[in-house]
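One chain comes next, on its own, written as structure tokens: the form predicted on its own.
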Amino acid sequence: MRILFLTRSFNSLTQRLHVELAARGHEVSIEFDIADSVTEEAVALYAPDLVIAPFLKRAIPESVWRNVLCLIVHPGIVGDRGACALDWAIVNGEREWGVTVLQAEAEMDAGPVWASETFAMRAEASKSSLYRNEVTEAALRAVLVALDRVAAGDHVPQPPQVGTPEVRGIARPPMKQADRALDWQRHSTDQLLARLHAADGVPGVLDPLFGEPAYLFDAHRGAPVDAAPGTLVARCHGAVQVATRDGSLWIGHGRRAPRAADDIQFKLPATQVFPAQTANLPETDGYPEIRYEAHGIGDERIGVLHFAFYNGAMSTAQCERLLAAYQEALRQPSRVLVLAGGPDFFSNGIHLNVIEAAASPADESWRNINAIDDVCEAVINTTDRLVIAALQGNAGAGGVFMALGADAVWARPAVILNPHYKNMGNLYGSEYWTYTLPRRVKRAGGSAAQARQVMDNRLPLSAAQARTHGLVDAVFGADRVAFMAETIARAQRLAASADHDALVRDKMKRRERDEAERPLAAYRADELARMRRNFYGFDSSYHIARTYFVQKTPPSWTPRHLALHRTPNNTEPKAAA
């Protein structure tokens, strides 16, 4: 079918649906929800068989849904209505939730149901994490069922009979800041954590924790402390520990409340948002973004290095800490080292928010790209053992190429990769991609031209698609827990295999040959020369794109690589499909 996605942004759910439907032979074009007139024009140009709305914050215009079948992907159970469905589910402690695909009609979220799927609510998971994982998986299943029913032509969707035993959903009001308010004296750690988790990503919880209003994000349970509830007690790598009445919480990120309409604030590590209020707190190691695990004994010894950076962004300081942790991991007696990233993201490369907040964003960009290059160089030059990059979560830009420095890349089927830089103001990119990418594509039977195509393609890749290009070597695991369990088992088998020592010797010889042919430093110098022009040159595209990204500036148009219906040869209205 010819399908038009109408969406507020090309977010993680929209990307997953895009790659999965395209892989099944559907033609998918995308239009950002900017204005009713723009939506009407997109429908006229594309004449889709149907419209799918994976992520909207306002109603589809009647002029569209009356003439084209429009399916809304709603992150709530059947009968549930409202923009904060998932927020309420977290705060209310729901054990099971779901996704409903329903037909757009005059009343929001009340149309006939085409498909629905449920999932178990993961304990102590933030809204962002649930959305990227359980919601996305359920949405994909439900959309595929709905498409099958549309194609069959004999399915008659029925409106949910609210109030019947089989329909638990209700109309839910927007969750206001008053509903999210934190009472540090009365609320338990569980209650505080639920409210913070329900607001993670957007909008955050507005709270005067630091002496002035700020939105709080990225909360994690901490160890019990002897302090009055609501007291700031410690800091660790940008996060702040706060006492609760029965324990403590770590707050990783915050955003000052704007003081005026033109006061633009954005999310940053908590200690960076309020440096004066947190400067004298004792520094502890209670907030472990990075941790190392040892598994097995004897020839089955492996190490697993976890680095769970918020939203996958890696600042200069985080890259420096990761490099130190990696070097320490190499001092451990492992035969295979697994780079596990974080549960939601492997890595998304340099930290654009921290860069934006710097006195000189160009200088901080330069420091950050060099710091992540140092990590990549260490991975590539590890020749005394095998290194596996295990992608539990999505990876983008420099995070993809950091993974490609490993000997093998393993990924979950649900993982999405964006192995390109161009969407951020035509960045050239570094992380030794000019060394690792062509070799991997060639190993998969591709050419230098195909490697270039990977970089020029601005669309996401599924793990399966990445495997055909040579970017991923194995795809397995029903979920994150199963993936990590299988990763550890496979890594231990590899460590104990009769081929291990020969593989390490071959790796060392290959690195020596490559270095003799062209030193790794030469790749880095060439990449950074191009990046320097991005950061300091006359073309300010990168700086403009970064600012728009960090400040969440609403799009004013849909990029042409997404909007197939707006390509030069497709700008005249089509007849109805």
Contents of the next structure:
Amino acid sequence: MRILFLTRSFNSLTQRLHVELAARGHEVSIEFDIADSVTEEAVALYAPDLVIAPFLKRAIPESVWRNVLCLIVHPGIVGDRGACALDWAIVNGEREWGVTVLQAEAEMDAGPVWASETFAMRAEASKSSLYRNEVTEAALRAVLVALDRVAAGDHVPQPPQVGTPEVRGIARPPMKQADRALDWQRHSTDQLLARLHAADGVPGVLDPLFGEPAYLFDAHRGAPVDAAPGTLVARCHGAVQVATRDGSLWIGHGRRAPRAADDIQFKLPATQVFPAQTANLPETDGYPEIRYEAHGIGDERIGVLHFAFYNGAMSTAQCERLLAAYQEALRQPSRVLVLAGGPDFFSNGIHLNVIEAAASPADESWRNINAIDDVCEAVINTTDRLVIAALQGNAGAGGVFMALGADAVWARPAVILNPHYKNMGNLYGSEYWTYTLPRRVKRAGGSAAQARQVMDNRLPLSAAQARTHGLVDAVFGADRVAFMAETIARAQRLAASADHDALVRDKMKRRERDEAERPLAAYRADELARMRRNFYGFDSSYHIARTYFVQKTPPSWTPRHLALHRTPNNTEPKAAA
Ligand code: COA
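Since the structure above is the form predicted on its own, I would like to see how the form predicted in complex with coenzyme A (COA) looks, so please show that one next.
Let's see the whole complex now, leading with the same chain.
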């Protein structure tokens, strides 16, 4: 089918549907929801068989849904309506939630249902984590069912019978900040956590915790402390520990409330948002960012290094901490070291928000890229054991190339990779990609041109597609828990296998050969010379793209590589929309 995605942005759910539908032979073009007239034009130019709206905040214009079948992906159970479906589901403690694919009609989220899927709500999961995992999986299943029904042509979708025992969903109002408000004196840690999780990553909970209003994000349960509820008690790197009535919470990130319409604030580590209020807090452990685990005994000994950086973004300080943790991990007696990233993201490269907030974003970009390169260099130069990158979550830009430095990359089937930098203002990229990528693509039977294509096409890849390009070596695991369990089992088998020592020896020899042919430092110097131009040169595209990204400036057009219907020679409507 020719399918037009009408979406607010090319977010993770939209990317996943895009790769999965394309893999099933559908042709998918994308139009961002910018204005009704632009949507009408896209439908006229593309003449799609149907429109799918994976992530939409506004109604589809009547001129479109009256003429083309439009399916809305709603992150709620059948009958649920409203823009804060997941937020309410978390705050209300729903045990089971769902995704409904319904036909667009005059009333938002009230049209006939084409398909619906349910899932168990994960305990203590944030909204964004549920969205990237359970919701995305259920949405894919429901969209595939709906497409089968559309193709069969004999399905008559029915409007939800709201109020009947089978239909539990109801219309819910938008969740206002008053609904989200935290009462540090009365609420239990569970209640506070549910409210904070229901607002992560957008819009956050507005709270005067730091003496002035700010949106709070990235909450985690902490150890009990002896202090009045609502008191700031400690800090750990960028996060702050707050006493609660029956325990404590870590708040990792915050965003100052804007003081005027043109005062644009963005998310940063909490201690950076409120340096004065947090400067004198004692530094302690407890914010769960980097963690090392040892598994197995004897020849089966492996180490797993977890680095769950919020949103997968890695600032200079985080890269430095990761490098120190990596070096410490190498001092442990393991035969295989697994780099596990975080549960939601493996890594998304340098920390664009922290860079944006720096006095000199160019200088901070330079420091950050060097710090992440130091991590990559340590991974590539590990020749005394095998290193596995285990992608539980998505990876983007430098985060993908960091993984490629490992001896093998394993990924969960649901993982999406964005192995390119160009979307960030034509950034050249570093992380030794010029060393690792061509070698991997060649090993998978590809050419140098194909390696270039991976970088140039600017599109996401599923784990399976990444495997055909040689970026990923194995794809397995029904879900994250199964993936990590199998990763540990596979890594232990590898550690204990008869081949292990030979593999390590081969790797050392290969590295020596490569180094003699062209030193790793030369790859880095060349990449960084290009990056220096991106950061300090007269072309400010990277700085502009970064500012737009961090400030979440709504797009004013759909990029050409996504909007297949907007090729230069396709200017005539294909059908009357
Ligand atoms: N630095 C800072 N924040 C980042 C980030 C980065 N490198 N990458 C992602 N984020 C943040 C987003 O701003 C968003 O924040 P929010 O919670 O406030 O909404 C969150 O992570 C999730 O990102 P989003 O874009 O919504 O996720 P996605 O899964 O839909 O898209 C990417 C994934 C990788 C395509 C997209 O995040 C991206 O392009 N990131 C930038 C990658 C990059 O250019 N890195 C620098 C070069 S190494």
